[in-house]
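As a starting point, one isolated chain is supplied in structure tokens, in the form predicted on its own.
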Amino acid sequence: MAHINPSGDQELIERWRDQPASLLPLLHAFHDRDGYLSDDALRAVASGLRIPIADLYGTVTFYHHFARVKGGKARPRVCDGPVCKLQGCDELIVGLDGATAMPCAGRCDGPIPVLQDDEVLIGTQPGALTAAPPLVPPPNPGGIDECVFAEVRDPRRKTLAGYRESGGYRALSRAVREMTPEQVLDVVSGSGLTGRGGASFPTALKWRAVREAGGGPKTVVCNADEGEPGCFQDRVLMDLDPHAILEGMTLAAFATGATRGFIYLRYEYPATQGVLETAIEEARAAELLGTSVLGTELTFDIHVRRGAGAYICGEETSLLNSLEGKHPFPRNRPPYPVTNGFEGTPTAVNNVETLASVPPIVDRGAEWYAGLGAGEHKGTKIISLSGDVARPGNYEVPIGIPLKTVLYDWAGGAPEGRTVQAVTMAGLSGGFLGAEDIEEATLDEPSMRARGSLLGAGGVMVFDDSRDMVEIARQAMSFFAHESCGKCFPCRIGTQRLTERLAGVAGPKEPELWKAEVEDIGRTMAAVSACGLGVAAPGITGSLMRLFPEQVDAHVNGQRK
């Protein structure tokens, strides 16, 4: 029977519900303190804020991470993304008491992730789990300046103190006290600072369009809901660096006259909130936060909300409306965030990377940061690699650089015995890149596009010769068909029919039919799905049969090693 107590529920109601963005932070209040959200909580949160029934069972059922069961919450649940199936993680599973699968939880580098009540740790047999280390990024082998990884091998740079000591807030004082809004907006343009999160829209664009944009009050959302597999960047900053993503907002929330802020955390970051909350009080302490920031007139103020589980939240507007309680669906656009974005106010969302950059950029100014790039290009990427590499982690690199230089001189190439066969970019929404592409691609959105991928969020999962990349392939689709919210049929459906066809228990016996009916599936998905999984999906099946037409030819016809 589940336990009952009125009183307790009402208290947590009571402190939460007239806090931003109430649902998410409530929901973790009860499914913290009894392990699971029962019927008696799900009937007392529907209550406390007047959300039906009905509405709030579709939402929390949504989620992953949420437990239902009494005890779910403390089951074990491990990691099984493309890298950590390279390691093994169905044995894992079944070793483990009530273990149950997750998608990717961002440790590519360490695998393999084990998420047990809020604790993480890494292993592969289940006697020999141990506690998750923080990610310090390796020195830079190229010897390249950098943004934002600088500073964060210094344990110090995750406190407020040791953050000032590194020349922290220097920007955000400068910005405050000498410069306009409009000054800031130009030196982030001048900069060439794009989206780092995947999608590389122009930075000041956006935030200029939310200080034109009438209505208010204005928000800037820290999108922290790193889920694309084999992407695990942000999280480095966020440990190691929480004070540099607060001041990028803080400054982000001057240039377009923002005054409330939240940091949407993916679930699988348990230890990464603390971390967070504990820089925000810092930062309220000394005035760096708060009604008059830096005693000015600058009022803004920033709020953690953590995420429960669901990789379509990554999409801005499915994590907006994650953040107001709603069933987390992508919106139809336009409208556009920008204007009618966090309860229908004009809205920046930037993901962590991009957020960080900006406090350098205002500090050393827009032609340091472009000079950083290579070539033409302008500013640095992280890239996170993972696979079948000698040296995985991640490299912040120039933008532009050539994708051999950082896979084989930076991070060793594919293991000792072994040659790379093929790569995955933008996690796995980039689709393969195969030998040819990886001897002549540079790290860039013009030179991945002109090979029908994407450099996006800078996951590169490497897989060596000894792989099947069908069966690749057929977990990457099935990752994307666990993850389709449903919302449009092309992806529900789509991502589906691919992973059966992948997997081989449906489509044409021959060749050139299975091609043909696979290539057409992919076609109708990326030009009528309502929001990038849909559109990136297909990249995977067209990818793998442009460059590996002989192992699809072998899985059609059933010759599969």
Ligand SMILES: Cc1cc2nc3c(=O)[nH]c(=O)nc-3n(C[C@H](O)[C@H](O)[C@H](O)COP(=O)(O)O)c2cc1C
Given for the second form:
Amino acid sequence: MAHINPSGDQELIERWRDQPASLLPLLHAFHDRDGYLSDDALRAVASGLRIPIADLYGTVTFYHHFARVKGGKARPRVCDGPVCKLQGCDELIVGLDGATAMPCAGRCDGPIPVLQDDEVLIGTQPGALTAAPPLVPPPNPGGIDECVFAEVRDPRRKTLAGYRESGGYRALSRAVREMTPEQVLDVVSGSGLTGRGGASFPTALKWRAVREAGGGPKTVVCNADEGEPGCFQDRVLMDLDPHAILEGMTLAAFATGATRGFIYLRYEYPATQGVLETAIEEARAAELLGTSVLGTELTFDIHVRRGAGAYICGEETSLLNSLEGKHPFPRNRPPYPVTNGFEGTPTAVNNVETLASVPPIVDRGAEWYAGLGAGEHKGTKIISLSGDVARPGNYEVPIGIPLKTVLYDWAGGAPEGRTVQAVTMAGLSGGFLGAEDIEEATLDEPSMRARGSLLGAGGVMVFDDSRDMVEIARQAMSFFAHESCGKCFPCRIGTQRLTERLAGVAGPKEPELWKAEVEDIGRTMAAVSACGLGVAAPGITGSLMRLFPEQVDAHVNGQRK
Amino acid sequence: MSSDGSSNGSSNGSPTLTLDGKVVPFETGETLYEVARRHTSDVPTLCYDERLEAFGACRLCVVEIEGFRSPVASCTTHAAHGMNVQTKTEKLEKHRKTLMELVCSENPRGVEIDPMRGHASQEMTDLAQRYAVDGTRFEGAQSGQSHPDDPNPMILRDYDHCISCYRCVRVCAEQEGDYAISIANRGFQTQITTEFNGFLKGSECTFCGQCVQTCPTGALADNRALQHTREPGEVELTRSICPFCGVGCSVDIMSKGDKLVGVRPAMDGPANEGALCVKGQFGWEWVQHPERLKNPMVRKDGVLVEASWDEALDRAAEGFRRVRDTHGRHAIYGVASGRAPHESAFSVQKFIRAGFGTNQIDNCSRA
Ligand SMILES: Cc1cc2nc3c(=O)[nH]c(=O)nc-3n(C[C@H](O)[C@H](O)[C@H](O)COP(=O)(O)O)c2cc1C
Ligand code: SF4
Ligand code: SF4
Ligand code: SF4
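Now the other one: the form predicted in complex with the ligand, given that the block above is the form predicted on its own.
Now the full complex is given, and it begins with the chain already shown.
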């Protein structure tokens, strides 16, 4: 037999061809081997997986992080998210040889992250970048009972042994040995747990729909794409508590009847992939995953799939297309993933935080979790707090707690000598809240929706009174324009036009006409866009015009400071 | 998930819904767009081609359904029994106008497009007129990069006019099965491309022209027909059948005066439903080529000269006879032209079998 180069094209193709969701890992294998994706590599992948070459070429160009020129993968990518802008990322990009910008990379609570090959460095000065440590949340400032953060500060929690010591896998072993799937569904339903990834859909309802759907094999997907600027809670959970996510997914599998699982991990978290894969290996070795979980009839395994840089791939149907190797446009719904998900099979797509909440809920009971909420609200939510705030970081809060309690009492409010001008909600997807709302709002969906906003994935970015809100809005809109998938007209063109108007490079020079244009575009985007990105984006301009009309007028009149 | 296929029949069997105040029946599985179009309401669209899977890009076909928070795209929403659907409210018309203003703003020249470009090339222009949009509102950057340098004489790739409806990409994949073109980049940077952004001739393209004929803006254009733009006269369309092969694709022949200036597939052609191949679509110039044979020719002393049909047929018969007499009947081999329809192909085999007594009969399309 001819000698085979251990990482020759054919080897790589054979390694992945028959694996589930094979396109992304195969592309990464070539990308890692060569430091970019060459034409030859794409041709080899196309013929190896029998994908039309034009389709593959188009799909590869969709992703921000696949380099198409030699040496491209090693070039530094500097986060230019809204908070890193405040920290001077633009100078860092200029100062770093060959550096380019990347959208928010999910470390808004520390120095600017720089992705270089498969390493994340942090810093603000070109010569002084250091390795990025996992960030451990501070003890709960409210002294409040937590769910997902209760044990994460213990460094042993990351290993299987440590996880088990603090009660890990107790819920799973009880579920598979003593409970029926129906009983698990009842507990999750009673807890009031809703999706923490943005849409707040009741988790048990989703799982029941998958359980009752015909056909299979059924699938559980953990959505770890965390692309929303200002959100960095899923990263912390995965880095510090990987087994909680695996256990949550396995409980989901037990409840829904799913046999295969995927974790769709964003490209920007390279170290996290290793953490998850190590945990999966530990779990397989301990029969917590595999063909007979804990000696029972439950069969379930988990595969990690790394994304390649596309916020829209956090949208669940776009994510499924990406996993399947298709062009990652969102799908038309119905049908929904619960009946027609991964490769058309019934699929539960759940967020990291949602899944990590499940083991403690099954372990400690529905009433316990429901009781963690404030007032009539149930449960907790992690809030990622960043920007002009004394103590940025992740805080697990009772749902329904006043925003100002978290912002001022827990996180210390604006820096010395400054006041809070505005905060964003749901990362960017909830638009801005101004001083009045900050005073009155509570952290729950009804309160946020009443203010035209969203709690969503829980990212809150703070901007003090020195900030130019039109410029902040421009950055936000240019993020949405950069990430618009291009499938539908209102968002593809609308995000571009709104960005141009906020940048002052196009559009009327008369405030009333300017506002009429921006309002008309926003209204149509919000009403008829094909997915949540285009629906949410005009929340930025809408709230900007409502809260800061003088700044908008000054901008249009060319009188900005 | 309320509308998910729950189109249970009404008491008398066929399900119904209320469309702009009128109760209308529909068939299970139909989309709201299909139902609406059947009942004369003129719901606008730019990304729809009835032969393709509904895609939901342009959002112009949005309708209001009672009980739904936002309008939905009628092309991707299945009709359900009891739905109350409005297709033309003031709100919807305002959204449509804004959408047209947006799409014309990236394409202001798109409001005047030479109809010679292709079958669907006026769709965008017509809608711009209907909504009185001229491309000046929402001005800003333009999307799409043209490929005027693509060295092929048939398809003009004028992506300055492209509005990213992806009908071309979808028709190439779903109808032609060639997957020659695809979508590069995303958002406003989206660009129709071939593999590695090369020329069509180096791609999987078979030059069937289907992408040209479905393009609603003329961004993809029939370059052969465009050569005749400046010639005087109105274009007249004549329904005919493509003469190239036995499939019998329906075509609309474009002529100016008595000059052939182009061919278009008939979208309602029963054999082709808007499809043609490169020959039928682009290979018509021989019709009026100066060297085209118009009379039978026979060779006299080694030179081809015009002859009457009688003389030519006699000469052919004599040739057949000579071969049979000298080499036997099995020296004759009949190959029917792939362009021959059934009846002619039948006559050829009859001629060979009955006339010469051999079964050596074939068809050139067999390969
Ligand atoms: C543009 C867009 C981006 C999204 N990004 C994410 C994401 O990064 N992570 C996530 O969990 N959900 C994201 N979602 C929400 C998912 O579509 C989906 O609702 C969620 O993963 C379901 O899980 P959950 O019910 O546990 O929240 C996004 C939605 C949209 C519209
Ligand atoms: S709203 Fe934006 S991101 Fe969503 S489908 Fe439309 S273009 Fe794509
Ligand atoms: S001419 Fe035919 S094969 Fe070529 S790109 Fe167009 S549809 Fe595809
Ligand atoms: S070239 Fe024509 S058919 Fe293709 S996407 Fe552009 S406008 Fe649509």
